[in-house]
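Take a look at this single chain in structure tokens; it is the form predicted on its own.
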Amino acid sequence: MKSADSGKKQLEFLKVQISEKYCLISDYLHFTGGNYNLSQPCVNIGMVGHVDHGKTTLVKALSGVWTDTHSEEVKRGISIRLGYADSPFMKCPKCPAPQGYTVAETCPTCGEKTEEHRTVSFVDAPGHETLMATMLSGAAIMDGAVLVIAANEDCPQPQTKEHLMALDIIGIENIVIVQNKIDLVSRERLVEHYHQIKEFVKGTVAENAPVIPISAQQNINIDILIDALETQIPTPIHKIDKPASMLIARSFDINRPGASIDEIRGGVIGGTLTEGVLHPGDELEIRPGIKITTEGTTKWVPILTTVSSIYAGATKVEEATPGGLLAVGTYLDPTLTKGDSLTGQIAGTPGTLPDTRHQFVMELHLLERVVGVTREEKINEIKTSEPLMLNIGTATTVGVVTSARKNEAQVALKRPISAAIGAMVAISRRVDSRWRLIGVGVIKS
């Protein structure tokens, strides 16, 4: 916690008023967590739920990092982009669980110096209904999730439903439910609200998830929550003997305006390794790459570059393994990475990445009803010429249906993606001027 505060102070001198086309170096460290001297995170845990239920405040309580750093987020008081923060879960060698768990360097119960138990990366997903595509992109890199439900509102709220359905569709089974803002309601209301939660999750992927009552604002029961996260969301087993493959969730230009040529640093990509190992000096291919138009013809060309540095948290590492979030420095022209322009692409060992697809055929698995709206409606079959919002990995694109049958559809993409046969596709449709999740697809060809 102290290290995060000191890191912020060290960055104050870099803050300048600049236009949106630039990215502060502080954003780079906010992506990697803003903390210093942490072990590499080994698991990504998502924070999901309805808008203003306390997801970002809970990440702050667990990590010391306030993930809403974009100017519009600060102004509106909601998350717009995916937020990221790394946090060490510390354990007292003397006190038993759950009292022994904390994020502090000394045990709040006995004062003993704590030991690092596990470092995790938190992915803070926006809860606003207009930002479902951003939430789905974040869900692609989650190993487990915390479903945050505020006790001072009835359960479920529209995006509580939609986010839980998204976790179910994408296949995230390790879930902990947080009943937040318990300091704002009476004991009787808390018990009533608990029963609302249990009724809501009945028959879903979260039916057997523990419900932890907390106050993120007042740091109540944070030790019990950490204990539940340690029990319910284990570190996944990754394939490190495979070629490196990284889902890109953010990309940055970290150079200050007016920097001299000697000071210019290459573009940075942020995301998570799904398999393989990465080192400084390794060659990288990025797909689909960049769009090039010549003589009226447009094509997408993969980008080749070399890894210059790797940061886990704000700690420079010589080897990166799957699990947790990474910031990877490259020798790319920073104009290629500024403003999240490479978000949704895949980086990895050259010659091993999935094909770039401008269209594909997918097997359909639609929900019975639209969720995330006050009045739920029956989902009709997908029709030819219908536009759909498609999320594949961290990529979001729009596909126009060129042919459709009951359980299958072919789509032509507005923006190509890199994806393998068998990749999962989250499908959303325009309902009342908003994109609403309606099902999942599996790429067949």
Ligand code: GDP
The other form holds:
Amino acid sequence: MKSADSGKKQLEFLKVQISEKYCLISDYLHFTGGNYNLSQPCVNIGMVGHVDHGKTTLVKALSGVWTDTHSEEVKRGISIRLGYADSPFMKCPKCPAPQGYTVAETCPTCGEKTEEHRTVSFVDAPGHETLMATMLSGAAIMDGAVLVIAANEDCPQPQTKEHLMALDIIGIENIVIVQNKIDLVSRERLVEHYHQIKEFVKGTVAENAPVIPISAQQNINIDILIDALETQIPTPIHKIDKPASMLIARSFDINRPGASIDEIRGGVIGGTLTEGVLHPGDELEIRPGIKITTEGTTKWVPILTTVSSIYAGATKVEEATPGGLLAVGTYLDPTLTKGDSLTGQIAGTPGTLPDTRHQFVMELHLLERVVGVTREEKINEIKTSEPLMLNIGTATTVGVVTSARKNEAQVALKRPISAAIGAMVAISRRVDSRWRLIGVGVIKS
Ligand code: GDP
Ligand code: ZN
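Now that the form predicted on its own has been shown, please provide the structure of the form predicted in complex with the ligand.
Okay, now the whole complex, with that chain kicking things off.
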């Protein structure tokens, strides 16, 4: 705690009092949700799959009427800046499932006013092949996933395969497969494509996942999809009696350029609580914190601050619980949170966060072959001094192997992480000039 205290002194030099007037974080974060009375989302669902297969369109179809009040720019903001959107699943009190499920305020079948069933948060994973690290950090906060596969292309496409492999080895078991763009293909083709999917998922975590044919663009079978999500991806049991622990996925400086000193708002962090609850006024420690070099020596100092406000989607809340993505306002100097600088760190109750590690030993579980490439090469053993890309929680760091045995490797990290013994590590290696997932590790010491 001593180093954290000195961190507090050094870092909170701009302790601005944030007034109500300047607390409209949601205005800056571009969340969906015109309805301020929605409950906090209780489950995070990943949208994964190959680029252009329709993930963003599907998130829009599932956010339905709530995005109508927002401009196109704001809607784009969701997938570009944040990569997530909250979605209220509504249910008609009169119609049975699946027809009764919708995202609209009125039932499309009978016109009755709908009731909120469950609010979920979608984490939109980029399908572009160079963004696997982002997908892997996103996977750390997913309770389940929708694997989007376009019916007008053969299955599997490279990133369809790579994303399913990631879900498989990370152990995300609650999966719904979506066969999208059914408006573009014949019935025969749809059946053929269905068989391709079943063949592809055989022996994986998605082997028994339902396959729902939809058109995200034409709003076909969205009710059936919601029904499948409601049954396949249950709300996890959250440990709210534990100290607060939040994985930071994004961090921001929400101030407009040229804002005067009394207008300045403190730094904002975005992410998901894995355990515990958080309130405005709570003390927060952020680890590993920031790098400080004094008199030639460099060390990482945890940051201490206080929560100023919390938004769950567009809703300002007095208490946040696990599930869904939160924007947490703090009294930190916004330059500390600017441009995602705290992404991958952990925030939580001071004194309870995992140790900062500059190196660790992990137990290895490597795949047999590299996936996502046309030529699927065999994966060779990990060697001393090779660089690996490591994803732990929402953190991405490069580690150089300092010693390696058959089932174990020690790595020295370029950037330290805050992680507990037993934490899972997704391991990627450079193959043909890009990082490819080769397996997982478990931190041993
Ligand atoms: P992402 O890269 O997976 O997020 O894919 P997008 O959602 O950006 O969709 C890629 C393209 O496919 C866009 O031009 C969409 O309009 C189109 N698209 C998405 N879903 C459908 C669908 O169900 N039917 C048709 N015809 N086009 C679709
Ligand atoms: Zn109805």
